[in-house]
Amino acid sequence: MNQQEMREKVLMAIQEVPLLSPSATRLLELSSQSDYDIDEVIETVKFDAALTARLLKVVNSVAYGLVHEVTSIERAVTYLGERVVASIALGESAKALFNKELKGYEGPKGELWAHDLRTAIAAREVARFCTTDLSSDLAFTAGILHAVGKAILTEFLEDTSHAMLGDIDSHDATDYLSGERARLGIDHTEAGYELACAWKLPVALQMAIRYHHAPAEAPAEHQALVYAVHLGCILAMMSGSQASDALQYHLDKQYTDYFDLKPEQIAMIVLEMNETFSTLQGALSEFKENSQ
């Protein structure tokens, strides 16, 4: 088969995923505006149920360790703070992407959802240093959501990883991405931009997810973002990956046009990021253990 029809394979197989929940679309295009009130998000949370108690959930689980009991959605969200909230909507709502196993990048169950959790948390303290005008918040969401694509080219690539690293060290590829695009005809971030589009979301959302990993070809308009979240994804690898394509890709140094980061505040985000992720994961893993 060739790229041409394997590209025709993707695209159709995107078109089979499954909308988000009304909740989880209202809240992501919420997270992407500057001057949403908090009112809204725990409106949206209000009108599901299903959202509701899975917030609850989480709030009230171990790893967070809160002295009282929640027992509110206006406290839920006011402690989880409205971009977990969104990233919870999210991960739920299309579970079935975020936590399968990524075959083709040799990476187990829940792999993509970590890395994108871990990219989440580096973007929104890699977004505090921006010299120009950039929501942290919105940050925190497009790291979620960058590396969707792979959720979609993970069946296409079965059994082809260890041959994209020797193409790699060869220097037959360039990175990762190359190398998807010569066996498919299409690479993560423009399937993960395929899908972004067909879930409507902003178009903030969509850039960060198609340019990440080429933040200088991203419209001047959101370059900012897109430098986040590529620095945020480049931290995330560095920090811990399972998955095959892991620091296969390059760094842009250009984002320090963007964000005034020395070498000790890169690694004071390291920290944060890890420190983060360990409370998000535990309290996620433990209300996933629970729900079951």
Contents of the next structure:
Amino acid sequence: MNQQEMREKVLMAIQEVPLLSPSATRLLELSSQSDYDIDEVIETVKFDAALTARLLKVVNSVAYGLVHEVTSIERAVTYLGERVVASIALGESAKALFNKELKGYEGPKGELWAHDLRTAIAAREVARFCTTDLSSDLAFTAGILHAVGKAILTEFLEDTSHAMLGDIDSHDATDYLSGERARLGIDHTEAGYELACAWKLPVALQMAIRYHHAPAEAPAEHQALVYAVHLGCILAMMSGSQASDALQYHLDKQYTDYFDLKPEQIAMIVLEMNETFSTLQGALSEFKENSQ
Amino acid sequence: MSNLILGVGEFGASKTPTDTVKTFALGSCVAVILMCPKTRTVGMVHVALPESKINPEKAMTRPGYFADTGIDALLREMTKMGCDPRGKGFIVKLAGGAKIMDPNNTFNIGKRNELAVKKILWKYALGAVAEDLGATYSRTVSVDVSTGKVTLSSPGRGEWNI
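Next block, the form predicted together with the partner chain, ref. the form predicted on its own:
Starting with the chain above, the whole complex follows.
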């Protein structure tokens, strides 16, 4: 099958991905706005009984270590924070996608979600150092979604990892994205962008997915966000990833146009990322086990 | 046979011959592997950052996180198991310290981790007999306690020994 035919197959697979639940779509929309009402988040959750039950399970999980059981959704949302609520809604709505074994990248089940969660936390922390106005909540949400295209491409990349890495090592490919394009006529950032469009996600999130490995190509009004996700993704890979594409991407050093980061601050971000990841991962894995 | 799995910033040791000491997906982190031939004990620490001064409180609760506190903590743990407190006669191996594709090495955490680890080892007059450091790939490390064999693996790159 040639590149064009493979591309068509990938695009058809994207059209077959189920739409997000209305509550997940609305929560992502709300959390991407700089100014929103928490009551609206609570109201959205209340209309989704399954999501309500899951949020209560997460907030009452051992990982959060609360002394008293939380029984109201208002307290659960306040305690978890809107961005975590939106992420749980997304994870629930597209569980099959985010929990998929990344066979095409030789990554185990849960690897995509783990990388996305680390990226989200790091992007949120990086956003705090932005020299322009950038919402850390938006950076978190964009981080959760940024690599969703891999869940699509993985089906088409089985048994290619060794050859892809060989191409990079021998300089026949500049990075993993160019390897994906050479085989499929599309890379995971474009596949993710197409899915984000099909899901009708806010434009800022679409841009973060599309350009997180080429932030300089993003429209100027979204560049700060895209660079935050770019750095978040790189820091997440540096903190450990069990996939063949780990560290096989380039750092765009023009991030300094938006972020004033010193080595000590980068170290602090890494520390925060690992700590928060442990807490959230513990809570979310417990909730996943309970929900099965 | 059981696995002693070490997460980021964790350290541990075993002298049970059927054990494997293991840590997953080292990126810029460095695994310091200490082996005491006398007591046949294998220890490992998964170091994430070079210096504890960025968060001394964290270094108290999780010393393995930092090169300048993690190796000391591992040595104390191994001393409790009958090993020499300064690691005399130990075999040392190192793995990890990877980097992203960046010719300017802007995010050089991996290199800084490597240098910090080696500086602490020098304090104890210890040097690595084998190492697999740097480059742009993640590494999972397993050490067989009975043989001391150190196996590395990386998705798409297979397995190899150091």
